[in-house]
Amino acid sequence: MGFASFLGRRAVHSVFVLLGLSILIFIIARIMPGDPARMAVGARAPQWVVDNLREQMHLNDPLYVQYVYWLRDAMRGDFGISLVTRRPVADDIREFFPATLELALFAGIINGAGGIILGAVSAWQKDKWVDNVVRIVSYLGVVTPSFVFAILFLLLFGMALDWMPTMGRLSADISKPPLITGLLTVDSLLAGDFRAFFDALWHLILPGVALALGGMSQEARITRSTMSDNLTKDYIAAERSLGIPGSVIMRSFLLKPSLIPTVSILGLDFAATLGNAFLVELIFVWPGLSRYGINAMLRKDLNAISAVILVLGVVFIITNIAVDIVVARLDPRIQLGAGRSE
C-alpha cells in the first residue's frame, strides 16, 4: 500500500479508537463517587438548584442518553462548560493545550537529541569510563521521578541562586506576543519580538529539563543497547577491515539503524509528558492543560475531563502515525501499508 492508503486506513481504525475511548472515559467519569452538581454549585446551595443543574446535565437520564447528548455536542467543537472556569471547555482547551504543548516540544527536543548524544557516545566507548558514567547518570535519570528534578531545579536554580525564572510563561514586564499557534516562543518569533521570544525560551528551561531528564535517560540506554548489538554486526567488521573512519561508519551505516527503537519509545514518550507534566505544571505555576485537567478530576467537571483524555487520545494517535512513518523512512524494509500495527 501506498503513503496515502496507510494514512486512511490508519485514520478510519483512528475513528474507532476514539469512539471506543470516549465511551470509556465518558463511563468512567459518570461512575465516581460524588454529585457533579452539587460539587460546581457547592454544599451550600438550596437542593432545587442541584436538582435544576442535573436536569441541564442530563444526569438524571440513563448513561447512554447522556452519551448520545455528549458525543452530539463534542462532534460539533462543544464540550459544554466547565464547571470550575464557567466558561466553555472548547474555551479552556484552546487556551491551556498550547502551553502543554510548548513544553511537550522542548522537553521533547532535549529528550531525543539528548538520548541520542548520550547513547551513541557511551556505546561507540562502550566499558570505557565514558561509557560507565552515561550508565550511572542514565540509571538515576530513569529511576528518579521528573516532579523531584524540577523541585531541585526550583530550589537551587531558582531560589537558592535565583538564576532562573520559576514561574508562568513570561516575565510580567514582557508583552504577549500577538496570538497565532498559542506557543509563545514561536508567536514571538513571527511577530519580531526576540525580547519575549528569549524571555519564553528561559522560562521554558527548568521545566522542560525536568521533563525531559527521565525520558532522555531511557532513550540514551535504548540506544546505548540498540548500537552495542548493531556494533557486533558482521557488516560494521567489514566497513572497518576495509579502513572507513569510525565517524564515517558511526553516521552512515551504524546510528540509522540503532534508532528505530529509540524513535518509537520517543513518540510515546512525547505523548505521555502531555498528560504527565501536571505536576512539573503545578511546581512551576505552568498555565497548562495537564494542571487544568487535574483540577477537573479534583472537582469533578465532567465536561473538561472528557475533553481533556479525548484531547490526549488524539494526540497519542496523532503521535504512533508519525511514528511508524518515520521508522518507515529509517527502515526501508518496513513498508508503510504493514505497519507496526499490524
Partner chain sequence: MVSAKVLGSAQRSENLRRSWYKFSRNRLSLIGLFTVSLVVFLAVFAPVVAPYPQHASAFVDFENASRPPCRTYPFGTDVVGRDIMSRIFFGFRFSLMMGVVVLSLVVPPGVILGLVAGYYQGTWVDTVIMRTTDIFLAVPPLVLALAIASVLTPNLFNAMLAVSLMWWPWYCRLVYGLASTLRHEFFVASAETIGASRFHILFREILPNCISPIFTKMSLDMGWVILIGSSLSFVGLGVQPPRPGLGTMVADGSKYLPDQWWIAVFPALAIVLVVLGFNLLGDGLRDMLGAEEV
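Note that the coordinates shown come from a computational prediction; the quantities given were computed from them, not determined experimentally. Just so we're on the same page, rigid core means the largest C-alpha set that superposes within 1.5 Å between forms. Numbering follows the first chain given and starts at 1. What changes on going to the form predicted together with its partner chain:
Residue displacement note: Val50 has its CA displaced by at least 2 Å between the two forms (rigid core superposed).
Once both forms are fitted on their core, the CA shift for Leu310 between the two forms remains under 2 Å.
Can I have the other form now, the form predicted together with its partner chain, not the form predicted alone?
For this one, just the chain is written down, with no partner chains and no other molecules.
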C-alpha cells in the first residue's frame, strides 16, 4: 500500500465519519422538547404563522425526509436563521470562526513547540532538577482545567499586575486591519501594520496560553517518556561510543523517531483545545465561534448549535488528516506500506 492509497482511504473514511456526525447532530437537534417553528417565531405569534413555518421547515414530513432536507441545505452552507442574532447562521460563522481559528492555532503552536522542547529537555536531563521541575509542572498542567488557568491568569496578569489585556482581540484605539483572512495577526502583517500586529498578538497571549497549557503538559510528558525510552536503545549507545556529539545525536537521530507518539496525540489535543475554547473565550470575552456557540446553546438556538458542531467536526477531521500525514512522513514504516494497525 502506497502513501497515496493510504491518504485515499483516510479521505473516504472521513466522509463517512462526517455523514455519521451529521446524523448525530440531527438527532441531537431533534431530541429537544418543543416545536422549533414556535421557538423561531416566538410565543406571541398567531398559530397560522407557526403552521406556515412548519410547512416551510418541512417539519410535517417524516424524520428521514427532514434529515435529507437538512443535509442538502447544510451542504450548500445554508444552516437557516439564528434565533439569537436573527441573521443567517452561515454569516455568523463566517464572522466568528476566524477569531477561534486564530486562537486555536496560536494555542496549538505553543502546545506543540513548548511540549516538545520541555519534553526533550526533560528526557535529556533525566532525573536532574530540570527534569523534576518539568515533571511536576506538567503534571499540574494536565490536571488543571483550562478555565481555571484562564481565571487565574485573568486575575494575576490581567487584574492584579495589570500587564495584559483581559478582553477582546484588539485595543480600542487600534483600527482593524483590512479583512483578508480574518486572522488579525496575519491580516495586519499583510497590511504592514506592525502596531496592530503586536497589539493582536498581545491580546492572544493570555487566552492562548491558558488554552495551551493542558495539551502542552501532555505533549511534554509523552515526548519525555518516548525519548527517554529511545535513549536507552542500542543505536544511541553505538553513536555515543563512536564519539558523535550529543547535540548531533539529538538532532539527527533521536528527535524524529521520538516525535511520532507526540504528533499522533496532537490531533486529540487540538480537539480538547477547540472544546476548551468554549470556556476560555467566554472568560476573555473573545468574539469567536465558541463564544457564539455557547450563547447559542444557552438559548437553545438549534440552527446555530448544529452548524457550530458541524464546523468544529470538519476542523477536527482536517486536523487529524494533517496529523496522519505528518506521522506518515516521520515514520518510514507507513510510507513503505507496512501500515500501522488502526
